[in-house]
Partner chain sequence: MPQKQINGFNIDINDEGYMTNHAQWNREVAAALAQEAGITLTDAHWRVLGFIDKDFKEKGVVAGMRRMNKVGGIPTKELYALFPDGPIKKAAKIAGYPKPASCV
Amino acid sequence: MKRLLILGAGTAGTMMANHLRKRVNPADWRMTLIDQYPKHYYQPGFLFMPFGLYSEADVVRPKRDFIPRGLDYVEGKVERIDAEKNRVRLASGGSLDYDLLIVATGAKTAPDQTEGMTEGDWRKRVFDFYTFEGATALRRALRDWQGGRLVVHISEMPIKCPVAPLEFSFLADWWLAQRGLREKTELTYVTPLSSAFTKPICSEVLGHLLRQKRIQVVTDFNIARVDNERHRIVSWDEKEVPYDLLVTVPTNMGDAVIERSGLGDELNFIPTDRHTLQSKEHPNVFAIGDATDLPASKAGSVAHFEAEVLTKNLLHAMREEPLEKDFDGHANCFIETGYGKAVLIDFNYEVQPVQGTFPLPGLGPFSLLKESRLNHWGKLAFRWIYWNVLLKAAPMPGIGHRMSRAGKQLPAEALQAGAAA
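Generate the single chain structure for that sequence, in the form predicted alone.
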């Protein structure tokens, strides 16, 4: 009997386990899922926790609740992937051989990569919200906020959910206004990019919202260090941004096991074929979700679309058939803008976000690249969909892994900018 291993029981790994359990004959392939952590986190919910909109109960479930029967589950730490020998070594001392390997080890924040970030101000004036612990600590800090300089900051790209720092800024503007603290707060958004977002048309829309909400923007800021004594962040070219409360997105990196295994780039992301999801170096290794180096968003929707393509390609690999070059970089994301509204974007490798309707051409019900209350409710509904549909690999009628151009307004610059990205 042949063996398939899945490393990581986060969003991508859990979806793959459920997809494959439905499609693979257990008499032919033994499948094993390995993860060291017992809790599964709904990471998009971390955005809402600092503002008291979500509680711990909304974002945490036991991982075992989503792992299908008929699949081996090992709760343990992977020490090393020995790709030359088709073997995974566990920290406990054991090892598992494989014929096919799926790496779904995700991405993690690495605040220690920035000088001074984890020193005196850490979790006192400097917080992140990309971790459960960080979001919880930031919630406590905001309860005591009475005004001052609130800075939202991105260390470097790529990051998980690239729009989340913008969403935090918009929600902070709303939250402060509700509490009579907006006029007492100088709200600043600091990014290493040259504009609000990576895609020009979308960046123009989001930039307008930042100006409308009187959120100051500092672009091209590449952080060198956090000055804990003077409470400011300093760039490599010595620009400074002072803060009373810094909400930062630290450097995001792939799991340390990728570095230990010599399989990743300088940020521990695996070089992956952008259309097949096969490792560029090892034909029987595949990567999915945040573990890849793909030029696509590191977001749950992307992992969902990738999982559909990867499932087909693994079935091809099991039968020694050619792989399908079918993943187009499709990403779909609701962007909270505050005051009970949100923007929806839908794009891929070739087409940047544009206006239109989704998922039905001309009917919606969601509008693309425009604020609406319905988009906000779509964002909130996604939590239920995540727990009950996405993780369980249930079908979502009308939303395919390939981005549809129907219902979208596609000026020439949308195609040209998207293709060049």
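Form predicted alone done; form predicted in complex with its partner chain now:
So it's only the chain below, everything else dropped.
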């Protein structure tokens, strides 16, 4: 009997386990899923926790609730992947051989990559909301907030859910206004990119939001260090931004096991074929979700679309058939804009976010690249869909893994030249 291993039971690994359990004959393939932690976090919910909109109960479930029967589940830390020998070693000392391997070990924050970030001010004046602990600590800090300089900051690209820091800024503006603190707070958004909205159509349609909400923007800021004494972030070219409260998105990196195994790039992301999801180096290794180096967004919706393609390709690999080059970079993300509204974007490697309706052409009900209350309800409904549909790999009627161009207003410049050759 042959063996398939899935490393990581987060969003992507859990979805793959559920897809494959339904499609693969257990008499031919033994499947094993491995993860180090018992809790599954709904990470998109971390955005809402600092504002008291979600609590722990909304974002945490036991991993085992989503893992199908009929497949082995091992709780343990993966120490090393020996891709030359088709073997995975566990920190507990055991090892598992594989015929096919899926790496779904995700990405996590690495604040220690920035000089000074984890020193004196860390979790006192400097917070992240990309971890459960960070979002919880930030909740406490915001409760005590009396005004001053609030700085939202991205350390380095790529990050998971690239719109989350913008959403945080919009929600902070709304939340501060509710509490009568907006006039006492200077809100600044600091990015290493050359603008807050980098895609031409987005910046045309959404660019006014930052001005309207009086959020100052500092661009081209590449952080060199956090100055804990003077409470400033300092860039490589010696620009400084002072803060009373810094909400940073630290560098995001793949898990250290990828580095230990010599399988990653400079951020421990796995070089992966952007259309088949096969590792570029090892034909029997596949990667999915945040663990890859694909030029797609690191998002749960992307992992969902990838999982449909990867399921087909694993079945092909099991039958030794050629793979389908079927993943198009499709992502679908709600962007909270505050005051009970949100924007929806739907895009892929080739088509940047544009206006239109989704999923039904002309009917919606969601509107693309436009603020609406319904989009906000969509964002809130995403949590239910995540736990009850996405993780279980149940079908999503009307929403395919290939991005649909129907219902989209597509001017010529919406096709991004140079992307995804």
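Between two forms, the rigid core is defined as the largest C-alpha subset superposing within 1.5 Å. In this text the structure is predicted, and so the values were computed from the model without any measurement. Residue numbers count along the first chain shown, from 1.
Core-superposed comparison between the two forms: the CA of Gly148 stays below a 2 Å shift. Annotation for Gly338: C-alpha shift under 2 angstroms between the two forms, rigid core superposed. Once the cores line up, the CA of Pro158 ends up less than 2 angstroms apart between the two forms.
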